[in-house]
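Next up is one chain by itself, shown in structure tokens, the form predicted on its own.
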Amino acid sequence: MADLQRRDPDRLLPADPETRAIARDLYQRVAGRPIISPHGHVDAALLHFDEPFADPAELFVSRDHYVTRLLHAAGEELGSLGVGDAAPGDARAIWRSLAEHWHLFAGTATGYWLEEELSEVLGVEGEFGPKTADRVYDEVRDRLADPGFRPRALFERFGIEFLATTDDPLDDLAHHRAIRASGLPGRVVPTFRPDAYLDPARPDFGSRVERLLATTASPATFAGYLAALEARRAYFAAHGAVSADHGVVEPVTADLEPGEAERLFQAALAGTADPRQRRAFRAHMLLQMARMSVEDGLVMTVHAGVHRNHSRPTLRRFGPDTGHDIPVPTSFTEGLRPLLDRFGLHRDLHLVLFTVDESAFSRELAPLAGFYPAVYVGAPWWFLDAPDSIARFRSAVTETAGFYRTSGFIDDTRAFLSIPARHDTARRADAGFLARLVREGRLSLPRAELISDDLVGAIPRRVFKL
């Protein structure tokens, strides 16, 4: 891995000297611009309580499934890494494990981000590896004890203008109220994430819906269920939310008659719905979410194509979000047609579509966004939020949909210290892509400069209605 004290100022920029010079200028235009992060998973409590980070191992390893999944693949037990509900374990031993396996992260986006965090955020110098693990651990621990490295101080230092968290529909959003009242520069807002209340295949679906209905004093009918969801969306909007996020395996929609929707809802609530009925109910509810977004103005983001919790033994032992979500092939065109027939021409709907199936970018998402006013192509997400993947995304999407039918960069992270690293990565990758277009005579330099500015400012502000 690279020496942390000698970060190349032109890292990730094109190797060709003339193209690199253009890319360097484009990057420097936006390098210090404020960060707009309209989709991510930072816990609002982190910024409310502003407590020091516990230790280097928890911050960099245990709570980051990008890291633990690769360590697990190399034979490390997740329990020994402090994953899930496992005991925290020996923080220094977990850190040493990361150092011993540091070579595994060579060439990966995760390794690059970790280097950026250690060097650019924490100011740690020198090579990281087994021989220096304890020294680096001690330096990181000492930095984290400094008030200047608490969450709120870092939030200001990172230049975050807008940060959206991801929240359960029944969350009282007390942390967000406290943050807003505290005077923290920049906006921190919730995001409505109703997946657990829309999927009858979940074992806790019935109990969750019952709590939803009780919270909103709604009857146990399909109409009452819709009204309850609408009420909670309104509650989130009143607390600053700008979007509702939906994680689905398949982006399939259906427009059902009210009577059929009622029958499916009752079967789902009773736990008697079969797989076909559960699929139809999910499809109808995704369409209903679009209807609600047309009516209340919340941006609708759809993150599709991930088989959640692929390892059943791991799920049973450690719970969800522990590194074993795996992408699957994904198709949008036919599945979204019922939704787009009803709402695709509504300019009040902003439907941002994300995929981890790269083949869908040029085959489906760019053509959809190139026609439907409601549709935008979401930035490379999850396994694709890496330098080369970002370049491939731009190549796949731009020739059909251009730059202005895309979302702007989305960091989608739980790892707070990685936010500036991820946004910087995207800014460098986009600078390189724009520079190539300038060198090839496909863009003028002034146009490339404007696009570079808009990719980090005007585009995400417009798409997410900021």
Given for the second form:
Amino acid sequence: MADLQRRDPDRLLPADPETRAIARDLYQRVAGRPIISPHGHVDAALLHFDEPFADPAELFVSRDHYVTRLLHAAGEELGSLGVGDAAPGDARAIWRSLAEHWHLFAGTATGYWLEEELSEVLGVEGEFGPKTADRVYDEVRDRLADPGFRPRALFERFGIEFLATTDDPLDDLAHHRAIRASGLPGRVVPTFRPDAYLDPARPDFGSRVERLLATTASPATFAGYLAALEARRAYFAAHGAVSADHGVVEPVTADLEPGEAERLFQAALAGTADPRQRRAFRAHMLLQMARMSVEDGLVMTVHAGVHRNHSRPTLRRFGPDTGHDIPVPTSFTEGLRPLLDRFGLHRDLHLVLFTVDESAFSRELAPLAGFYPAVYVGAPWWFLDAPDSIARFRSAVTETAGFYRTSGFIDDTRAFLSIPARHDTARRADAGFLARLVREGRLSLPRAELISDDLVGAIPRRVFKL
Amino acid sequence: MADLQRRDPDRLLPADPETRAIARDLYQRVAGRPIISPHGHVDAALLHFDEPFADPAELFVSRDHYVTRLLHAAGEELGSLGVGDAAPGDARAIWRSLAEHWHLFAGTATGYWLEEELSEVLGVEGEFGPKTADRVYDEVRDRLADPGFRPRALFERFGIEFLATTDDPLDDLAHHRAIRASGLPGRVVPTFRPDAYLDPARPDFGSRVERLLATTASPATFAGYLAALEARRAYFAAHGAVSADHGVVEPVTADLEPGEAERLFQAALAGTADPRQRRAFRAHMLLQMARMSVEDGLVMTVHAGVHRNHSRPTLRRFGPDTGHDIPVPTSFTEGLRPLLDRFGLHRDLHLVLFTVDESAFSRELAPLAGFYPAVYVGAPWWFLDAPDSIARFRSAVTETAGFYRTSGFIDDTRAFLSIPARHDTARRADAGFLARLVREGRLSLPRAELISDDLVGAIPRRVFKL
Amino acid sequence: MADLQRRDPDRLLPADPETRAIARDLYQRVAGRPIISPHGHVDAALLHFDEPFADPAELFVSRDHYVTRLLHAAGEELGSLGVGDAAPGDARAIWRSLAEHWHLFAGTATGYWLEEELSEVLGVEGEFGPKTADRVYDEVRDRLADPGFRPRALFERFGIEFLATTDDPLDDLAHHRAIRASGLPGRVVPTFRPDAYLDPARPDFGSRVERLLATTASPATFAGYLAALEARRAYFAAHGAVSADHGVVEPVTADLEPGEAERLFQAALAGTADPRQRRAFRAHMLLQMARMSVEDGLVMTVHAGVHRNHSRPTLRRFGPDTGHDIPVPTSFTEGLRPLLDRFGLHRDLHLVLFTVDESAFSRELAPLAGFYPAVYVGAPWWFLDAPDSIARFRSAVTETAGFYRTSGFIDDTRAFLSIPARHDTARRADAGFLARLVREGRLSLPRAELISDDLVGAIPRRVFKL
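Having seen the form predicted on its own, please provide the structure of the form predicted together with a further copy of the same chain.
Below is the whole assembly, all chains and molecules, this chain first.
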């Protein structure tokens, strides 16, 4: 019972008619602007090989943990949804399961995006639900077989000007080289994501560091380790990377003496570091990452405050990234102080802070970004990348930090087909927020127009150094 | 200066006229639907003995700590309001005090409910305030003397289909048996609330456990203790109970080895457990309660994050539940992990999580309920059971978890006459939220209608296994 | 590109036309009422000497850390903005820098106030931005030279009825005596702010306490210290002070035995107290301040939860209060319990709690103020003193605590010219909130009118004992 056929042209805009009219105009200015996606998880191989998308189930369900999580909550086994290494399962049965549970997605961002993808990207019309599951499945399958719906064709149609993937530091970036060589219009670049090489609590930390050191034949010392990380960052930068991304539970930093860092590194490698030492090492490495960003110019993004792979039985059976990362209370003020004392006043460091704890928006992120030249407030992320959440974010952040200390939208998605819907959602939500400020006499219309334009252009370009 | 005479038929609905029109229709669908009240504190004796309500002061003031707390804040002594064991006090004087302080309640949920009770339940007209205190007192007193305003008559008039009380595990449930035998239309069932038997920090823990063990002649071992708890749960289930309720400050769980559990139990009984051990015991018992819920099917509700009886001098003089329970910052993600690792994937466990820390809604409860089949987001509770708070709750939760992972409304009240007003408030607030999503093109009207219906019917029935 | 010429008369009022009409009427009732400013940081010397304001840059930029912080975030050096002890810098160049970065302030409270000051106070017309920087500078400079724009003339024009400054306990209050003697219409009083004398972690704690003891020739004992503090409070009260203000990171209190207090005091004086002892001493002193407030009647205001002078390099170079105080997560429930157990039921203690952690509003402050006669919810403060934040504050607090347990607006400002804009903002925002409650049938219009009046008159007068 989704309204695929008649998407409301004013969708997501404010209810008050006068405000809506202003919002509509602001939105129209930017609706067709190119997409800048400076942080996401699209697989570069997709754009390299340009193979047709697999069946509708794999594309819209099995590979999207936003979707499988709600189906799982409703009682579906992840295995039967095609998650994990098990046999792929019956695509049509998976699709029917989505259709039967479609009411669960009402009001969710995920449901909204799926409707947008079916309707706006694939041109499916009519209702989606249990009764139409098979018809829609067939339509989607046919569309995916059409060359006009291959990844590169869609990339062009979506108007993507810049797309950053997220990559392992040891990735050879061959896909990126191939994409660049292919003449795809628009820039596709890697992002350096070293979490697994910085956290001694990971069981494979030792072996990862060994492989890292091997890339530069560096000695197994802290200096060698830093040199190897720097070399890999340089390799990424040479392949077009503009940023390094860091996912941490606690945004804690520390500025250790070299001797202490060496001792912790050796203990971490030997597997003898205790939890306190591991924490100190992680904290020091986050500061080292900032130091490297100051030196090599890569933007530093921090996605903090998420307990990854919360369900141990699910992790064991289906692996990571299967829909059970759960946020925790998050505070930046004390934890980032050592980093900010050293690098916070550097204008060339761009440190973009993301949180899924809304209480930090007005309490910490806006005040930090409102003083430190290095700090930017990251766009509402993950569970908060949704219309109401975006409105709460702007309301919480703007009165202290304005618009120009925020990062611009990031889609953070591995669901390629959802990219236009996500950016469109942010553009509509921001237009609605700006329109309200105009309607309330807080912003002149020309200023609001300029901001609306900048939010999808000048702002992300400046923050991500494009 | 309350508007008792002309209650606005559109009260609590959104301001924007077009949204309001949609909301009005959604609300009208459910305004008269039966009331399902799966968690509350009505005294079963009320419906057993069906005696007339006492005077207006006792009914609306002395027994309602939502009301006495604001009067107390304004400087009234609790004793002079009829709270505690002191002589009941002059009912008319207490009533006048309420009328004189009526401006304090403007804008509060409590004030709104009182107006609804006076106007909609008792049919009192005109203004309420210092000048009309005596007239309104007389009208209310006369109404309460009318047989049509006795508890059972009101129960029928309110259209209550299901009502759960909250009871001590050792309660013999005689009132519930008598109610069932009386042929009252609608189900009235007990709820198992074992807090006092699970927390070694309570001064009477030892004597309570002794009495508990005596009910089944169980030995004073951890196994005997568990068996006695299981037996009492079975007794409650046999009397119609559908849930067990748990009030905890910290929602922390632990999965201890049997030997360790036995040692902590013995230390707790002996009164020698230190704070750390008591905490571990409580944490283990919360997990044991989930285990029992998996086995006996009782829904598990957790009301977390409240420091009970905050004012020690008030507790000493007037006893517990006298209006000074104060929330604390609350987080579920880490604390519930042991429980969820063991039971979170069980579809038959229904674990409903309530909080009075709004920051946990989008940060933790929606993500948890959006993955774990066992977890449901409890309705906005206590201080958050109010129109704006309900709107914030839906806004924070829906974009991640939708509507069908929430519990449906619970009134949590001991104020019997406030039950219709509370449910009506939630129905209006939810209609307003749904109407906004329709107006913003995020939900089709037929879908919104279905959800509106389900929120007062199918959803609470399924979550509470009715 | 600010709209200085045509300030929207309905600015900050709600979008919905019917709600706006109600809000407009409510606002008009109070728009011209006298200003009561019971907490702020205006320098008393300003009103004593009544000298013309310095150049536009010093007035609107260099001395206002709300303004310099955003310019600093944009990459301007604080030194080049006239902050700190450096040479004052080129006023016109500083002003041009503000104009060039004016887009950064769009949507911020600071930007809104500046526009109000330029337009409503100084009568500057036309746009403000890079192209008009020099013209506006000249106009402002000329206006400031006009005797009608000196501090005392503006004080009268602003309609300030009561203004509290914030002062060091050892201040001789000569400026306040001079102001009183001068016959300025309106009361200007000091506020006792003893933070630096209560916190052993401050490096100059010992020398400060020595000077404090010297004022009363008290012995260097805990009793002597308390007596000296009491004497200074009495001195302030004799000069018209109505309150004592306390800035703390953690709102923690403790009720120590006299012997323990003496030991901690001696260790603090000797500089040998460890962090745990310093924390205990601070906690005990916060409780002692409440005890003194009970005895001498000074209102006790607590501004909690801010990490002051977060950037060590900036503190070293430019001193404190230079724009980098950053909030931290804040909780009152446990920390205030010792204080509230001793004094929370005293009707004559007025304890006003301020936070910059919004999550505490509904979770803790409203519940505390809704029970304890001594507790009032402080108005939205600092980063939260802005239109949307005020709306969120009222929404979070009112449903539990109503309007009459809140403090009334405080401007907390050292920017004298911004006082009318700040109070006007609060009056508009509160009118909008009240109007919504009327439009939603939750408040009668006469009641809303009364509350609107009381919020700017009866409420602050009662809370601050004026």
